[in-house]
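One chain is shown next in structure tokens, namely the form predicted on its own.
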Amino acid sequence: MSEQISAGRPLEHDLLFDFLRVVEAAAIEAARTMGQGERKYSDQVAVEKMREVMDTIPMEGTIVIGEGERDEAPMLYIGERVGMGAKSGNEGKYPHVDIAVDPLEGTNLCATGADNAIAVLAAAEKGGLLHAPDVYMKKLVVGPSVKGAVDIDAPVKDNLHAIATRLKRKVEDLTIVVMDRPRHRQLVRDIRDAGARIRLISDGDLSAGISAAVAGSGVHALMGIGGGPEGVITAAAMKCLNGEIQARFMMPEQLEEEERSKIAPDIADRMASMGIKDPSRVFDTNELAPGKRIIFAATGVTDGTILRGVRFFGTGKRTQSLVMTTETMHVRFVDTVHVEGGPDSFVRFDRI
């Protein structure tokens, strides 16, 4: 970070709840559009409130994975400069900070009213995320009793004993999360030749990837094909849990061709420019997110395995959050009630 936060207070305590408020925002926005069936229009209005609120905090941001290419995405462009260092005459009066977003992750999950839609964001210092283009990444990610026990490039029979043997469990008690998509035929078969269980998700894998990390959620592992900025902004949690994400990009002749079809032709080298030389190696939580002082932060829009959904209320609205930070290691569950109606209003309480 610059040197005013260096020299001073920790990063959590400069912007740890504006990011808070960040997520918050667009998760309450994109929630009033829950099961309208328009996921563009749910991720529009999500990612207009996020770059909203955004623009209110006392940073010098940068978005090194937002919502696409300058000339594919009105907002949160990768590269777009956000927050109030970015506006003219304020250069250099705040910290410099490098951004990665996904305003709504499950656009679908959003759009039907499925679980786990989230908001979420990841913050660090200038480099701290790596640059990482819309290009699919086959991932595995464990938590942190396995972390270090499992290795992408091994059957997925061998990783499931593994994990299996860190939890003191049976291969048989293990629930392994999987994106339900074609390309994942045969590591299904092979989960389920192994004797583990399975859940199938529509889409969502970074929210199930936290899962993964976290005790008492059900879930002990993500493994499959899903997308690259996703999987650094899952780096950047298992960077705050203690958790272990390994992954490697995977280029158009290694897709199907309906998914080929999704990559744009000159990839490599864009990826190149990004300065990622050798794409078919692997990288692990600490080059996905190589930063000293990383933030995490996401709500949930609607139910899911560790967020519930916005609620709404006739004084206000109720969120809950996941705020993290490897500066303290602390992990905060944030549950907040926003009150509206003038002073007539009043606070709800039901337990979670």
Ligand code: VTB
Second form
Amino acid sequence: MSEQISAGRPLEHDLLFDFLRVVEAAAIEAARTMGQGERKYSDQVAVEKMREVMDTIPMEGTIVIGEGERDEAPMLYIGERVGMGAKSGNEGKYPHVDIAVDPLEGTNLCATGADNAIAVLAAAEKGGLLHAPDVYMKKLVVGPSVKGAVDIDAPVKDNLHAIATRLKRKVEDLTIVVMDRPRHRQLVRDIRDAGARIRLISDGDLSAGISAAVAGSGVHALMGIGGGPEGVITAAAMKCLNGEIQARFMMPEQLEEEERSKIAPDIADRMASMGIKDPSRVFDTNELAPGKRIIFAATGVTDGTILRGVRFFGTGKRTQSLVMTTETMHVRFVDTVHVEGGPDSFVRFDRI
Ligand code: VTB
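Complement to the form predicted on its own: the form predicted in complex with this ligand:
What follows is the whole complex; the chain from before opens it.
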């Protein structure tokens, strides 16, 4: 961070509400397309909006997790410079920030109007977020009360007993979220055998992971294999929520044929070039998101477990977001009315 700009003020004060504007705007664009059955289009409008608003932020931002490599994605690609500091003549004026984005997490969820699609990002000082490639990742995510009690390499049954003990309940009272995929056949069998309840989801293990760290969400853990980039953003959220993620990259030879075909053949080399020397080891929350000054921001696109989706009405729209930082340990649920109806518009009070 350039000290003269932030002058000792925490990153929160400088950028928190700017990032809130970014995820709100992306969520609104995506939500407009809800149910159209066009997942790529939903993603595209979210990406474009996120990119546009990002450039109004006083920062020298670098996308470290984004829409893919430069030749795959026209915007928000890995390595892209964003923010006011990216404009020529502005070099050195603003703080350096690394940013991981998922403009529409759960494109299918939005395309079908299903629960838990979100617009999300994490930001940190330079080097504060692992540059994870788009490769599968095995994950175990739990909340603060369970932190330190689980081990991704332990049998599923043992982890479930550990979670139940920490949460002072029976294994039968737990709900574990798992993505509904053939690769999870054995995992689902193990959870069923241990007696816990399961919520199978079609997509969106990032928002499910966050729910696991929020008491009262009804979700006690996320288990299974999802995307690596989503794992890093989950880790950023865990640092702010005092939860825990343990993760391991899944190399092509460890996957079933269908998944293997989605992974770039040179993945091992790419990981090495990103500084990941031993991809087979377990990464903990701090290794995935080592930053000391992390900002996390997410806005609900469709209704979800902990965030409501965008609501449109005559004189505006209403969004609900989760914004948090490691600096002040404030977890903010932000309910925003975007008033646009002119002088006759009104704001309704909703008791949450
Ligand atoms: C994962 C998961 C995401 O897409 O990346 C998944 O982490 C893709 O997995 O939350 P498959 O290749 O098995 O479909 C999401 O569900 C949504 O982006």
